[in-house]
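Only one chain is given next, in structure tokens, and it is the form predicted alone.
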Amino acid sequence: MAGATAPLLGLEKKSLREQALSALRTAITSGELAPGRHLVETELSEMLQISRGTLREALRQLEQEGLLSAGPRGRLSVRHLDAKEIRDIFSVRAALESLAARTLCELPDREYAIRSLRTAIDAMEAATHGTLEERIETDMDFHRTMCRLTGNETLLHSWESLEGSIRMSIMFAGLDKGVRNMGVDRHHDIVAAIETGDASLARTTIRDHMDQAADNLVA
């Protein structure tokens, strides 16, 4: 654990399991913990100054999201993705982004939807020239907000459960695979199609989007 970032150098004593959890996701989709490294509880609870207990519970969030796997004995380390665990994650995303389109294309009234995706979509204009950190988020989030603004809560529950994954698949295939999957051009294609109302020209343009993004990823 030698030569850690600032993520990993203690925390304050305020929500110390969410701010674990963050320091940690932080740790894995940046790279500084690596994929398929044994994470070993005494160094961690040691370098976040933290309870091994405090620890162990945002670990288990970490594997129910998915950065995490537990191996023999049930000793954890950070997810390894291959191309076909990729593909799947993108096939499910856009079953349900798709679904999540559908939604929004037979809302009466889709003037609300069409600005909040815009908004999303502005702000990952200005991320552009931001940290990779900033431009991952913008991206989720535009796609977090297509869900949520159909107020199915389980489509969103169920979409937040792939976050963990998604990010990982961005660790996988590297800098560059990553950020161009995050063109602002291809979210203004998706909105544009939700704007007609055309529910199948939706669901086709994010079963493209999320195909192009899976081929891109593990090319």
Second form
Protein chains: 2
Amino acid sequence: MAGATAPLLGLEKKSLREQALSALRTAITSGELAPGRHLVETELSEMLQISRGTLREALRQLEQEGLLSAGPRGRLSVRHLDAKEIRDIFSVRAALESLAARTLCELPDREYAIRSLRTAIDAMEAATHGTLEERIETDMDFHRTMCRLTGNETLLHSWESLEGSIRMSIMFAGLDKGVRNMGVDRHHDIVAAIETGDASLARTTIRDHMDQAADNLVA
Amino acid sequence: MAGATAPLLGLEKKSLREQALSALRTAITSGELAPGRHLVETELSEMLQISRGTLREALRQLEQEGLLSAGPRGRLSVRHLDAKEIRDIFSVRAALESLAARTLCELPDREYAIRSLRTAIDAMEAATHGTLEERIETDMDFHRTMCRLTGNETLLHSWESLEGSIRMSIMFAGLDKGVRNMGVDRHHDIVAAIETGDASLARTTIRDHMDQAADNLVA
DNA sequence: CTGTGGCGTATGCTCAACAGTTAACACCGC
DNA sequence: GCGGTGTTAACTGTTGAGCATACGCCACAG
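Here we have the form predicted alone; I need the corresponding form predicted together with another copy of the chain.
Okay, now the whole complex, with that chain kicking things off.
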């Protein structure tokens, strides 16, 4: 593996900016900051106990992730997703993950990848009766792992840029739609397709999975 | 500075941050700021005549676009792309544009889209004997237009996030590889496939186009 | 009912400063 | 000369105060 960054002591000291970023992301994707809500810099900086300057850097990042939308005079508000936007997000997601699956299918040795993905599925199954949050987390882990295993940093980065929007989509519509089945079977199908190296099958499986997921959310 | 704030028709006044963003993007993709070069905030802020705070906001955005890479202590440097990374970037690009083409293929009325794309190709042909910069510009316009025409904002946003990396790839390897043919014919093929609604053909055409483009760059 | 001027608010941007961390370099004893 | 050591300079991370501007709101006059 290309362990460029030394793990050192396992504890990476995060800058205040990164902490604020995480906190805001969580607040948004958890619904604490409801869609449409206006964000006031001074309020947030006081709330997070950081300066306005540092906060603004974090806000720029969230804006580019698509979690915030900019109003007329730079006024930020939590992005509101409608049904079409959710479908659009999942379309892009499907395209990225299809590329991931295809890339994995073309690997000469897929053993390690298969094992990693099955481990991720095991975590999903273990969380089947857990909280909604846990199920979302393990589900996202599976898909992020798939992208990471390709070794394509750009692909992983693109997917991670979309992750916030995906979580917002689930949060936005997933709650009143009741408990959703995260489709462990589907994930097994995807891994199976990768195992046999059938890129085409993997692609259609992922696309079906995404279409169905989007349908569940906006139905 | 400005005496009367006359609202210039059609021209949106860009914030200093956005101006700095554009300036830096151009400086990087033009090679003025060479790959690997360390960026010093105080230098840049003085160069661009903006404060450090405002500059840092722009830098965060460039970092997320993948044009800058962060060193150990937050030290930023212009990202250096190797052959594999260029191929990876073009793989993701192909995946996104394939989705765009497929989406356009599924439109009930593709007339407007076809016309827009042909106009973009015309611009490319008009720039055939122009500067390298002009040819790159018109080429990017075509592909950006294709993404925009889908009406999928997320897709467009993802593509635009990749645009800087694409330009860097071309700049990085395109110059010493000599004048490249931007492949007007290929673009005609793509539009033709969209016109007939053949999503599969459009997909393979785009992928071939991208593979070939990447090969040209890293060969 | 209308418009108009003031006031509060929030963003865009700047400046000055300090802490903490590295890298560079000069220095010193051996 | 050489290894260890101190000192310093360079940068980033972060803060706080502060100013200009633009927008919305509201009272008040017409």
